[in-house]
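In structure tokens, the next block holds one chain alone, the form predicted on its own.
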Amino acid sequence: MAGLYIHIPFCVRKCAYCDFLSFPQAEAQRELYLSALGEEIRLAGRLFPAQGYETVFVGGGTPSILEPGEVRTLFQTLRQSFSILPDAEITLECNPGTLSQEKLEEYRASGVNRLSLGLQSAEEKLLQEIGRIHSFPQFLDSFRMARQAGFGNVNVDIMYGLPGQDKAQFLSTIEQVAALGPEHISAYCLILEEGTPLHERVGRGETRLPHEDAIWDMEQEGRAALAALGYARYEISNYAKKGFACRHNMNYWENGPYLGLGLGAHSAMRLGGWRRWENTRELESYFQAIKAGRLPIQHQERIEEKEEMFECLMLGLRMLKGVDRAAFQARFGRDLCAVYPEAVEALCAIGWAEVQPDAFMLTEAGLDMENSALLYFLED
């Protein structure tokens, strides 16, 4: 499987917790960027070997804040320029307040078949403390034109651990949003990242996040809800129906190639080995780079054999299923239980994995210590 996103920085108003690499738009300045954009993709289209890419998924920022036709015009140069399959998962991330039924007819013409709405809570007095643009009507909004529009695979973003947030709130969201039917929902515990809006007002004390007892509470008892809804946890954060595992984000947790265009967009191939590299995060370099007619990669590094080992092992793990011991076996030549020994033994001992004979995985104890799990295989 091979997988390609596509980085689009703008949003109406960064959130109070977000440090992704987003900011305001300008309209001048997207015109310029979806411009450039344009060129790296056709650039990229002629350097990079022929394959069929299996997933699209276009991200943010907020890629559903651009005008009417921009999609339209970024997925035909898309086609034009890259072997995209005829069943492809092709994921757009959408914010309730940006969309309207014109946008979404343009998304379903342009081949897009999966959306991905941030939700968030269904608390609004929560949406205005963590600075979400919209309502929990708007998102209702959303969701119905969505469906009015045919999209039959729709993942909703919801989160829990915010300032004020007690467990009841957050079942109460499960609740909701599971009550539209939704194929997918992602549920994520908010991290405070040093440099937001959200870290400054909580290093002053004007804001108060909940005990971390509190947001275990909100962890275990939300996951159990959410499988007695239908939605079968796959990954550490992730739930689905039956058959709605998001496919893009299963190829970057069993680590495989994708290519990344945009800005500050990442990417991982096997060219000559397994290679890594990033895009520029500044907008002037960006667009002087494509001017000269080259990729806008500020670094790229050959990752040796023993690091893609264990990188196969920490995503892997983040899934239910583990990681396949066939896979890993064809691709080192090696059983991932003779490379990591001791560590699988001890993790077993604890309880915290088990193997089996397709698969080394992770118990439900040790998801919920995945980073400490994870040290056994550093010291191996």
Second form
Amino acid sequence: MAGLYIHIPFCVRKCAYCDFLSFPQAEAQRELYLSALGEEIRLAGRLFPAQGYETVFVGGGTPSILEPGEVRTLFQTLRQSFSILPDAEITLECNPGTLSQEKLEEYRASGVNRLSLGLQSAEEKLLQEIGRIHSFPQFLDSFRMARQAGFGNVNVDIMYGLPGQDKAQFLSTIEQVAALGPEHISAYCLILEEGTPLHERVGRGETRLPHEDAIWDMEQEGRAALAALGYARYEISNYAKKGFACRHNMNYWENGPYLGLGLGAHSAMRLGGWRRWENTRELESYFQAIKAGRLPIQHQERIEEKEEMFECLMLGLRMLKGVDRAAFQARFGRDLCAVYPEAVEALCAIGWAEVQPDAFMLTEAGLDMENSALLYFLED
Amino acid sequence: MAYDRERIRNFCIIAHIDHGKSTLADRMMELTDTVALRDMEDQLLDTMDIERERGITIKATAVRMFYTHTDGRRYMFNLIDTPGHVDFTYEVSRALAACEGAVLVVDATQGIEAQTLANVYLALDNDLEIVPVINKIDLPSARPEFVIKEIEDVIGLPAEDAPCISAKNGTNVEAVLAKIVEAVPSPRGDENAPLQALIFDSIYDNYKGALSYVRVKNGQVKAGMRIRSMATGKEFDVTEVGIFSPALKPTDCLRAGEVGYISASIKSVAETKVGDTLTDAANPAQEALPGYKHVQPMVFCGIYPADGADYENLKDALDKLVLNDASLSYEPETSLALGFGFRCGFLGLLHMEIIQERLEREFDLDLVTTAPSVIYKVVKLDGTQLTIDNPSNLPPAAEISYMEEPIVEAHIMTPSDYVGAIMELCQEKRGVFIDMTYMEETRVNIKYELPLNEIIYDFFDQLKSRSRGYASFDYEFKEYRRSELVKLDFLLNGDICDALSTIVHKDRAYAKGRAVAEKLKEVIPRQQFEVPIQAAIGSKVIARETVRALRKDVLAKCYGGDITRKKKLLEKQKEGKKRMRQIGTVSVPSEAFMSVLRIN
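Let's see the other form, the form predicted in complex with the partner chain, since the form predicted on its own is already up.
Once more the chain from above appears, this time first in line as the rest of the complex follows.
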């Protein structure tokens, strides 16, 4: 299992809470970027070992900002350079404010079979507060068009803990989204990231986030509501109908190999040991590297086995099914419980974790305290 | 310049903090070409970083200058810089014994301050000639004529022809040099008599080892001589003698009347105590010079390494610091909460802060400090008497007949506008008013008796804030007095945290207990369970707060690009956790112990 990630760093306007690598674009810049990205894809296709990719994820930014022809070219280049398996999950992230029927038809024709729509909330006031470019009706339109274009696997992103949001609003968003019947819902708690406009507004006291108790209630009741509506939680923030868990993201959490291409994209792969690297985040140096025929890698590290084991836990324990003990054994030649006997015992004793014959997983309480739980596995 | 005792002037400068002492010293060095202008850093004599940052002098330091007087003759000046803070009166008194004169610098905008007065009296007690100088006349609010009158009225010194200067601008500093030649007597003594050299300070130099700063009273000392400590009888071979220029500069010989340093085969400064007299082992002097009275530390606190593994490093650091600072005392102690550390004694609260800062900065240590304490006298029902400098060692209340606490007499000088606010502060601090005198129409000197344990926390800060920085104060130990004292404990999730225990007056216990409990609630991070915080006297709980349980700490998102970031975050959390102290079941960050010290 290996995943391919493509980063499109452009958006119409940056949202108030967003700390992803994205920025509003000029058309000329976008064209330059896409041509450089094409070069990087071709270069990477030659340099990296041939393997079948089971998932492709085009993320951003707002990939749906691209013109239909641009997406077509992108996928042509990808398919020429990499072996993308016939049953691959191919996701494209979309902002409802940027979609049209024509675009969606073209995505379908390009082989995209999964859409991820960023809604965040069904409340107009909240959408404005956090700087989204779309309205709820626009989202409804987008969703309808997606279905019409033949997308049978759609994710909707929603958020809680937004400034001014109350529990009723969040639950109502869940209900209205679930009524559309998407296959997947991601429900994220807002993280106030430094350097974002929202962080500054909160710092200046102009905006207030809900009290943590209120957030806790939204979370608990939101989870119950999603479960009742047929969405099973399979990761900290992710819910899906049976069989629709996001394969691309599951690969991240299983600490599997992935190749990331585009500005600031990250990759992890076994190349003489487990390695992770990161592309430059500067557009100029990205262009320069590509022009010089080099991969635009800015930083890379070799992950020692001990760290690799920890990362398997750090990521794997985010999933409700936990870390697969057989997979761990196959990867490292040792049973997880034998590598971390004390941590496993301590976490089970306080009711945060469970050992089962085939997996080691966190309980509901443990999932909420994942950070603290992970500290047990870090060496003194 | 050939040695001529008649042309030596040994003097110090006494002044309140910020009255311009170090600036004046800098100007003098400039005028006498002691240091080239381009080499001159501001406040040359203040060599420690902390001294520079805080703008105060902690250690006495010395410098030799040569000045050509209007009579055409060259004079050798030995300037000994002295600390200006109440905690360091002891250091001042040592420096004074090496001098014949003192330049008294008074700020023309502020007038005489409490500590200045205390140091002037010390200088007069040492028979020093005082040379008053009015500084900062360049400031618009300067009123030199008032200050001159104040010096005459309050100290009783003639000051009508005191030089009015601006050390900052260099105005009239020449007149100060001339005045020193004229007013300060040359040292007495006989260079051919047996050696008598008074150690007025000692430092540990990383290259030269333990150095003694001396004033040669009689005789002479040079490299190769065998000298003897008259206090311990120990003998050493002199490897080098030298002067301060202001960097250490070797010379052939130090003669009667001169000030300099001696480097000998001295292993530690403890072997040649400040106040000791060094003499010639081959031709010893009959008697030692009068030394200094040994000062007792007044304020104690526990100092612990934040990371228990640093205990040995802390010990080494204290060993080194005490070489430079004889007034610091320390002995090992253990705390249930903090593990192995040291109970350290200080001259006062500033001294304590400075030592802590030096340990952290110069030795790169992370420290946890317990609440400061004074020495209490305890008489038990069975008649046994104890002295207690650590609240944890206080016997149970049921065994105590009575307790006594140290009382000081405080002198507070302030513009009369703030008298009300200051008296209110003193009342709050259990002060007993003694009297108040007017130094001039708008300035008063207030005398109060205050329990020392009330002034070691925030008295100084409070005094400054309530007088907008204008009031100054000085205190001296008066006596031990019976007092209704109780031990105030703090419990975290039911376990006493010994490092937080303090001894307080019973009338102040409730307010203090509440304030500290509230503060603890702020600084103790949420744990996986609810943590009750209780303040208690014996078994009686007088205040309670609760740190709520932490229910959630997971990050909402973690995809490919977040892995490195998340791992770093976890490693940082782990580091933070390592720096926490385990009190029973509760993890308490080291900062918590410090933050409760700063409570109003």
